[in-house]
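Taking the form predicted on its own, here's one chain by itself in structure tokens.
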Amino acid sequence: MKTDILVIGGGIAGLSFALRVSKRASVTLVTKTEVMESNTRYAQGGLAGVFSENDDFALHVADTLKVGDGICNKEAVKVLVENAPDSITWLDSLGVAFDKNGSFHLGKEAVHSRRRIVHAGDSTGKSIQQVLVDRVTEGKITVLEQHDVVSILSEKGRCGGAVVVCDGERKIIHARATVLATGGIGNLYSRTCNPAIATGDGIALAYEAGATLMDMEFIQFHPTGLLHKGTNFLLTERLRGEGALLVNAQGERFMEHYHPEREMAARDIVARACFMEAQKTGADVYLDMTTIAKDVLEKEFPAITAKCTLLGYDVFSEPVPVSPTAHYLCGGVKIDLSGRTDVDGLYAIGEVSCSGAHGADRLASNSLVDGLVFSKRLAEHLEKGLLEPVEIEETLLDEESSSLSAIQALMWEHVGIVRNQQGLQYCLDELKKLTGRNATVAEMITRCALAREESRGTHYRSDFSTKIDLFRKHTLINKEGISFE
């Protein structure tokens, strides 16, 4: 099968993609499951852009330096925030159906300085996705579910396509320009928010083809995870915008003891907070959503208090237990401002690349952004021209997968919140024994947060508890080894 742009992924960055270059070339997007489960479609929160009069970019800007903790790439955080509004405004294009009272209805999140957040209620991801697959498979684009890509071909620095499976069937699929779309690696953790299919796939492809990863120990955990056997349901930041509470078990609020902005401190500080009260106190840690008008939850958070009614807590009259719960990789596969790898014919897009523009933490809702903006930058890019098609030989690359639940058991002891020489030690030595992507993606993980001996941000090193001026770099690591730069 010959396509001019192969599309691995199905989350915000791929669909937006495909739909924006599928006017010029021919386009075929591969999907791991059904093409409307990704990242994406769980996203609560919403999308970070500056549209009031008493917001601009430099205080965006400037929100997004101070919880990247000294190691954003400022080129990539101005192009990031200069291109949210109109990448927001396209979406509502199509027909997202973002709350508005004239103009976007604009929430709060932690750090940032002004009221920036546009959001269809507390479903914006599932809204945006919808609306996106509905575009693309109404399109010409070829759209392929239940594709499970095992490798991607590649040979002397030059991708020409992948190698997928169906139903047992392997398929190549040649193609000018690979762009991977593939989302995190939040379900590497035994407790995520993200769906099963965040297991790293495209950062295991695109090391194993030679390209260069970038901050892959920058994991981060969102602090309120709802704590409830069989669920990964997130609790949005929002709530936390709009006024609920973080208390122990004994009803007290616990955040000013570990930062002076409380509970809308960034959320690696919150985070660590909720997991060392937890610690301190033998017991869960809850949000109290009952300092919040019931109508303003009934009407802006009505996905969250049904779910919460269905599992059996009342929001309105008591707090419910959460937890901090893998939620994002701030790293991925290293790209440039117009989404190349170091990987001639292969490019990185949304949550499995990384620019470098959330540094060591990423602001809250500047994820769905990102997967935009730099989608739309691969576009222009690529209109620009594709390179001459090539055919590569397949490469077997196939070997049976360890458990992955043995992995999430590791990661999320060792390499998890607190972290430290010993226990980092140990999870890469049992590693090092496991075989498969996930056990690939792991250890790169856990490689990096071994070297980067300090704290900073998401990666907070109980034995090196303070940042350190020599690491005010970015991790990279590749087939040849670690290096910072």
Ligand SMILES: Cc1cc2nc3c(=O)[nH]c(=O)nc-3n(C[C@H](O)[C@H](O)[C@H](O)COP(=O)(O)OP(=O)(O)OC[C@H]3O[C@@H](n4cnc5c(N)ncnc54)[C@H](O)[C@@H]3O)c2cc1C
The other form holds:
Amino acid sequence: MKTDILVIGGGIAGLSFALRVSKRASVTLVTKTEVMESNTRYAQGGLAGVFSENDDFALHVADTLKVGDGICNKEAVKVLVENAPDSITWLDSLGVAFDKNGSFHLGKEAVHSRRRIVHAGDSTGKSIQQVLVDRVTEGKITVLEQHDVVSILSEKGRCGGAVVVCDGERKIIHARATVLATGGIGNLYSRTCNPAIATGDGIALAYEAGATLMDMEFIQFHPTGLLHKGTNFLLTERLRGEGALLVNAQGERFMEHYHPEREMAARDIVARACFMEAQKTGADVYLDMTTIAKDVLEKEFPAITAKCTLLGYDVFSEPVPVSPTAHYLCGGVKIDLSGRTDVDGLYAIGEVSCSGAHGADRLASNSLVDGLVFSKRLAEHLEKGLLEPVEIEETLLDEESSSLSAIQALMWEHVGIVRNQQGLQYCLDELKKLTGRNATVAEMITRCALAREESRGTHYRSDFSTKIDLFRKHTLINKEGISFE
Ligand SMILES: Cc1cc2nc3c(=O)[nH]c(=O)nc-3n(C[C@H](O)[C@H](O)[C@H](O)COP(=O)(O)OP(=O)(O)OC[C@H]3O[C@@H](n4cnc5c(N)ncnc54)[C@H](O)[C@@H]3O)c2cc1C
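Okay, that is the form predicted on its own; can I get the form predicted together with this ligand now?
What follows is the entire complex, opening with the chain shown before.
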């Protein structure tokens, strides 16, 4: 099969890119399972953009840099922030049911110095996914569901498409441009709020094709995953923005012992505090939403109140147990500001990519807009012209994949919220005995975490617990090795 542009992934990044680029080129979009399933679908909080009169780009940039903890690519942050409002308005024009009363209703989340979170109730991602899927499927884009991309066709630094498996059958898709939009890695951890598709496949595909990965050690753990067996449900940060409090098993607020900004400190700080408080007290920690007026809770967070009620919690009268949960990959496949990787013809957008906009930790609600902004920039870049077609033969052989649950347990235990040399080295040695793309991605994360002998953003080392200026750099890893730049 031949196509001008092959898009691997149908979340906010892949779908919005496909829509924008399909006017001038033939586009084939593949998804691992059904097209409605993605990380995007589960986003609750919203999209950050400067819309209010008391806000400006400089403030949004400053908040992003503060959370990024010294290693954001400032140019990428500027691009992200300055293009966010237009991108959100574009989504609105497609029909996403954002909460509005004339203008957007703006929510508040941690570290944002102004109200700037545009949302559709607490099911923002579901509305976005549905609208984008509707637009893509009614157009001339070829959508292939249940098509698992298992390798990239590449030769001498040039990519020419991908190999997919559908119903056990291998197919080759030749493409002039191949775009990775495969999302994050949450499912490499035993505790995550990501759906099963999020195993970082695009990271392994890019690495095997010769691309460079950046800042892979920075995995964001969200502080408040609902702690209930059999569910990976998240309790959005916007709840804390509206006044919800973190308490320990004795009902005491504990965040003041960890950071002056308490519940509104950056995510990595709050996640670590929850983890440490649970360790210190030997008991669970809780999110107390009873501090939010009942009508606000019901009106603004209908999906969360319904889900908690279904699971037997009365959020209006009692705190609910929570735990940090693997949430977001701040690093990824290294891209420039147009979405190009360092393999010709291979591009990356969305959570799988890393422009450096998020640095060592991501500001809440900056990732959906990242997917929109950088997919638009890539579409604009490719509209200037595609590379000449190349016919590259499949060279990679599939190897037996090791069990995901073994990797998840190792990663949670040793490459989780608190890390140290001994645990990381042990994990790396164990991972080297395993095979398959999940093991490759886990190994990349672990090697980068081992190399960064400091604590910064989401990366906390108990044996190097402070920030060190020498490491105010990006971690780069590819087949040639690891370096800081
Ligand atoms: C519970 C939750 C809440 C969140 N809340 C927010 C929020 O409020 N605001 C915010 O900004 N961000 C939020 N995020 C993060 C945000 O949702 C993601 O970063 C973003 O949706 C990623 O979009 P994406 O298009 O890059 O990837 P995804 O939406 O994850 O899509 C990935 C796509 O790639 C496909 N794929 C993967 N591997 C393969 C393969 N091998 N072959 C073929 N296809 C493949 C999948 O099938 C899927 O279609 C949240 C995330 C979660 C999990």
